Amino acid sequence: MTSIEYVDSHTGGEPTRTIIAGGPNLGPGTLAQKLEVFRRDFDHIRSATVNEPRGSDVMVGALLVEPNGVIFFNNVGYLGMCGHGAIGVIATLAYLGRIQPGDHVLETPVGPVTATLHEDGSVSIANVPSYRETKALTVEVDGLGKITGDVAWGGNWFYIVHDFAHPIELSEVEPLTDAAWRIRQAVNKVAPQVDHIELCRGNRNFVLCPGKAYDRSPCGTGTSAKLACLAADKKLAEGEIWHQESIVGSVFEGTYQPDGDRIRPTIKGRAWVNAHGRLLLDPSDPFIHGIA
C-alpha cells in the first residue's frame, strides 16, 4: 500500500488536485526533461490521481517539483500551462503556510509564470507570452457547415470561435460539447497542434479540454489566447480589463502588456481549498491506476 498526499481546490468551479507528497522522483534536469520522465515512467500515477475511481474526467492534477516547478495533467495527458491550476496551486501553498502574499515564480514546462497572491486571497498569474498564429481559419464541420475561428497560443493551443451562434448556457452543455468536439476533429486536419476548443459569445466562453471535459472556469490559458486575438485585432488596449465569464458564471479578469510581437497576459481569479487527504494505492485493487 502506497499513498499520495493531495490538496483539492477549485478555481471558478474547475477542480485542481495538487500532489504535495508521495509523488514520483523525476531525477535531475530541466522541468521539461522531468515532464518527459513523468510521461514515460510514471504515467500510471497521473491516471491514478485524476481518473476514476479516485477522480473524474474534469479533474486537473498538479505535481509540485522542487524547488518551484509544477507539472499539470488531466484525464488524457499533460498540459503545457494551466491558468486555473496555477491559481489553485498558489491557493494550496497559501493554505499549507508555505507562501505569504506577494510575488512567486512558478516554473512550468512551457516557461516561468509569476503568480501574485493578494491580501484578499485572489491570485494574478502573469502568463507565458501569448500570440495568435492564424486568423480566420475556416473549416468544414460535419453537421455544422463552415466554422471560422483563430488559432492561438496561451500556454496551450486553442481554436477560438469568437461569435458562436449557439447560446453559451449551462443548460446547453451537451450540444456545445458535441459541436466543440466536431470542430476539433475538423480543425485537427489542418492544425493538429490544437487540443482546446473555445466557443465565445460576447464575454462568455465554453472551453472543451483535450479529454472532452468542459472547463467550469473561464480557462486561464484560453483567456490568454483570447486576449492575444483581441490585442491583434486592436479591440482591447494595453492594460484594459477584459472580463471573461465561464459557462457556470465564474469570471476572470484579463489584461495584457506588449512583449515584442506577442503579449504578456495577466489573469486574475480566486481558488478555494476544499479537501486535504491521501490517495491509497492498493496493489490488490484492479483499478489501482485508474480507469483510463
Ligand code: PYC
The other form holds:
Amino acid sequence: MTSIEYVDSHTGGEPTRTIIAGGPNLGPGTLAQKLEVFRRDFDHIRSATVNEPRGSDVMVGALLVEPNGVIFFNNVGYLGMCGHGAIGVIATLAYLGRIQPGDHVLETPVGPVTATLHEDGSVSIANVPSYRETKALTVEVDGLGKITGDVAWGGNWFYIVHDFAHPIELSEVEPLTDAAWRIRQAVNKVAPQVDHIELCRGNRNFVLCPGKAYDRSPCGTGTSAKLACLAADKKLAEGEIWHQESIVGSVFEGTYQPDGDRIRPTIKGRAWVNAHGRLLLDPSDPFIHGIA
Ligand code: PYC
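Could you give the coordinates for the form predicted together with this ligand, as opposed to the form predicted alone above?
Full assembly next; the chain just shown is listed first.
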C-alpha cells in the first residue's frame, strides 16, 4: 500500500492539493529535468493524486521538490506555473510551520517566483516575466463566428477575449465552457501552444483550463497574461492596481513593474487550508491510478 501525505487548500474557491510526503523521487537535475522524469516515469502518481476517485477535474496538484521547487499538475498534465496554486502552497507551508511571514522564492519549471506571505495570511506572488505575443488574433469558431483575442504568456499560454459577449455568471458555466472549448479548437489551429482560454467582461473573467475544468479563482497566470495585455495597450500604468474577479466572485489584486520588453506581474490573494490527510494507493484497487 502506497501512502501519500497531502494538504488541501483553496484559493478563491480553486483547490490545490500539495503533496508533502510520499511523492515520487525525481532524482538529480534542474527542475525542468525533474518535470520530465515526473511526466515520463510517475505520471500515474499525478493521475492518482488529482483525478477521481480521490480528486476531481478541478483539482490542481503541487509536488514539493527539495530544496524550494514546486511542480504543478492537473487532470490532464502539467502546468508551467500556477498562481492560485503558488498561493495555496505558501498557505500550506505556513500551516505546517515551515515558513513565517516574509519573502520566499519558489522555483517552478518556467522560472523562479517570489512569494510574500503577509501577516494577515494573504500572499503576493511576483510571477515570471509575462508578455503579449500576438494582438488581435481573429479566428473562425464553430457556432460562434469570428472571435478576436490576444495570445499572451503569464506562466502558461492564454488566448484572451477582452470583451466577451456572454455574461460571466455562475449560472452560465455550461455555455461558457462550451464556447471556450470551441474557441480553443479554433485557436489551436494557428496557436498550438495555447492551452488556457480566458473570456473577460470588464474585470470579471472565466478561464477554461487545459482539462476542460473552469478556474474558480481569478487565475494567477491568467491575470498575469491579462496585465501584460493591459500594459501593452497602455490601459494600466505601472504600479496601478487591477482587480481581477473570477466567475465565483473571488478577487486577485494585480500590479506590474516593467521588465525589459516584458512585465513582472504581482498577484495578491489568499488561500485557506481545508484538509490534511493521506491518499492510500492499494494495488488491488482497479482505479488505483485514478480515472483518466
Ligand atoms: O491560478 O495560474 C493559476 C491557474 C492556472 C490553472 C488554474 N489556476
